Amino acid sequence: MKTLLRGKDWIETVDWTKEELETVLEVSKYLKIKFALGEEHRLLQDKTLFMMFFEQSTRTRNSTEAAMTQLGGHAHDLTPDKMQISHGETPKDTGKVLSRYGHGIAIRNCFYGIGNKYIREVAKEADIPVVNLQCDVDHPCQSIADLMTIQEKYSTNSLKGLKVTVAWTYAPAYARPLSVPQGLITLLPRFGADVTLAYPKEFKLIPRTVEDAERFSKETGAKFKIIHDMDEAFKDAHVVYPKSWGCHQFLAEQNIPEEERKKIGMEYLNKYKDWVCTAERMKLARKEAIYMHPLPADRGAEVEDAVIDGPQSVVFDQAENRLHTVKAILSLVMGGRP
């Protein structure tokens, strides 16, 4: 295990070794112990963590200001109109002042092109760890939390000979981030897992994630590739993850205007309707598989009902998960070995 975590970010998993990654997912299944029997674990009493909100959440706000709370310390829950973000203060002023005042920084910022530079820049000039609660590249908090999950079905660590399917699916909403599919395929196959990313042509990921994605995969043995056919990437599969993103990638290579995007992203969207979580289509993935997805879902659209609520379905799991390892995050970088 590697320890001495205390003051590190967590922006991207592919920042982090995969034996400091091994550490944060012993800390999480010791605190969930903890948190099954009841037993205080109060890691962090009286430190501070700002969390910076630029758009809606509900596992990742709460799961986060939760496990503060339990860890004994406190989360201050902010948002761009509550600070002088929307007056024009730059992430090196916040990053400065906010290190005065406490003992970590959490944001979210999705925005595309965006987000994964402030959250950086933030970092930079920060004194203290900053943690990425999603941004456009990346959402480490979810993945790493699926991660602990698949381990847990399968009772194993090591993920070496299962197949994991990432598939993009239709929802009704063109501006979903690419962050929750880039942050699986870059981090399962550090852990052994053949990952197949299948989407329609122009729901393509940002090109240094995919690379990132090939070069683990190398590393590890494991395989990687990317098709277009929802039915034969759930073939087989021990792991089914369909979840809708948007075609930023695709349109910003087309040179679209961005005022163009939103009715552009809307047709694209339309023409794959049928590309969608059903009860015949888990059929086809093994009889042990089991269905992911972070949620919220868009039951009807991304998936059916019968999947969701079925036997097969962990979702919930996961959604707990949130809690243990963001925990474990936050126990490592902002306590840990002094």
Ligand code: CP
Second form
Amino acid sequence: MKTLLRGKDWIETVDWTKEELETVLEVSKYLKIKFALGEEHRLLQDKTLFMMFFEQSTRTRNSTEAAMTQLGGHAHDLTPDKMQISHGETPKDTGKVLSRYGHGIAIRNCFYGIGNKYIREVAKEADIPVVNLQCDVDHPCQSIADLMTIQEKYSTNSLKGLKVTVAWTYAPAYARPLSVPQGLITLLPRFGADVTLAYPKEFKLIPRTVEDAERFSKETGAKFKIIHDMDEAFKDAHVVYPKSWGCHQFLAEQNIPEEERKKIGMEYLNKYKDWVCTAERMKLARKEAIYMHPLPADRGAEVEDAVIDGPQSVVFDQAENRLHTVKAILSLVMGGRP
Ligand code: CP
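Output block for the form predicted in complex with the named molecule, input the form predicted alone:
Expanding to the full complex; the earlier chain stays at the top.
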């Protein structure tokens, strides 16, 4: 187990070795037990985390702030309008200044083509660790909590032989980032999972993430495939993870002007109203299959209530594991071995 992780940025899981990720999972389990027993675990006493949210959040904001409180520190809940970012302050200056005041910076910036670059720019200039709370490329705090949840539900650290289906779903409310499916396909094959990625052709992912998924699968002997049929993807799955994402990558590749993307994206979306996780479709998966979703779910569009509220759903266990895993990440990178 590699334990010297103090000062390391948590931006994409691909930046961490498998051994380092295993340390995060082990520490998460330890802190989950401490939390269950009501035992103190003030590992970041008097430390400060600056949380910068460019978008809304329920789980990420509250799990991270609660984590800092329970670890004995404090989190500042910041948005661009509370800072000089809205007046054009650069990521370099923000990173350098916050480094003089505290011990960690955590950022959510999901703008397509911008978010990951912004976080990496802050990290390059900051003298304190930077944690990605979701960007356009990865949502590592979500995927590590999802991995922990699968390990718990199947009572195994290795996902070898498990078929995990990550499927696009219809959801008309807004175009979600690509980072959740990308985070899953780049992490789960490293732990041996056979991943099937299913989406209508306009909803492709960023090619670099697919290449990473293919490379990791090859290294571990796992199977990775992309198909465009939701029923086929569900067949015999141990884990189904159906969720919506936007067609940002496809629209960018087609050189659709920025101002037309929303309207054209909605036209593509409306072609696939039958990509829904129904109770009927769940019957295609294995009897013991679990249903996962990072939340917020668009109930009635992405998924039927009978599924998300049904016995196969583990969505609230996933949400809970966001607390334990972010505590582990923050403790390791902001505290850790002296
Ligand atoms: N799953 C997740 O990141 O939820 P929030 O957008 O509410 O943080």
